[in-house]
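What follows is a single chain, given as structure tokens, in the form predicted alone.
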Amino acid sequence: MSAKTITRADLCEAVYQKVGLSRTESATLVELVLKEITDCLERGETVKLSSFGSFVVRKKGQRIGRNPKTGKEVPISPRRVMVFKPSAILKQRINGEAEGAVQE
């Protein structure tokens, strides 16, 4: 497996190569899509991309944590966290399984 990280620039270049828009238009398109996803998540909405997965915002309540260095208990304030849940199709693809293959 390679350790390559895909950047915004890489996504823009892929759109440029595959869709045929100009580089500027490709960059604008990628930015608009990412902004829309970000805006939806900020509002607490779930973003579901068919055959890819879902980005879900969850609320975590206040809890007591522990400082690992001192062992002292510390309150952890309530917050929202985002999780990604890959679709079954994406899981199959990253594991090299053919679509529709039956698992035993």
Contents of the next structure:
Amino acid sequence: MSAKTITRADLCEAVYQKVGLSRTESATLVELVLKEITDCLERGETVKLSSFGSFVVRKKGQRIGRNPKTGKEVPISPRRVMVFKPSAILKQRINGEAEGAVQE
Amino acid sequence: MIKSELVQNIASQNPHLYQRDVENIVNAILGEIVAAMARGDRVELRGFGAFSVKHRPARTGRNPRTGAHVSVGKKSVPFFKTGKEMRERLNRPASTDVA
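Other form of same protein, the form predicted in complex with the partner chain, not the form predicted alone:
First the chain shown before, then all remaining chains and molecules of the complex.
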């Protein structure tokens, strides 16, 4: 199984190492990046991050679900969900293929 | 919103940073997430969501047009699960255009 879980602290460290801002400011900026993405999605807008992937907001209509424990039918209200579509480059990286050579 | 717009928005809120710096920050964050997933690690961002890698075993597929058997090798796919707070934010009454 996968060994480690990366958190905000690791992302801050990466920004600190690569960009040379203070640790405090790196943390603030990681937060700001996530906030900008979140705000945009909350407005229902798609966020496309090239070579990474895109976040899309989808609307779901009402449907009938079932409580798996009791077997009772319950209406599931209409809602918005967010999905992540990984880019081809990301998929390749995860399969250990070299960066750059994108087919499709 | 695309990456360059994200960079611009952040740069305009931080006049002391060059646009180049902000670009490096965004790339460092995304790069770190990608590197972690490439190692098979999980990335958990509370309030936003979690990135993980799912492994798909090798299987025998069919060419839908010809019906011929084809072997599909095992592969790993990136997976994102939306965080609780994010899910709630997408559905709170204030967030305008819910169907």
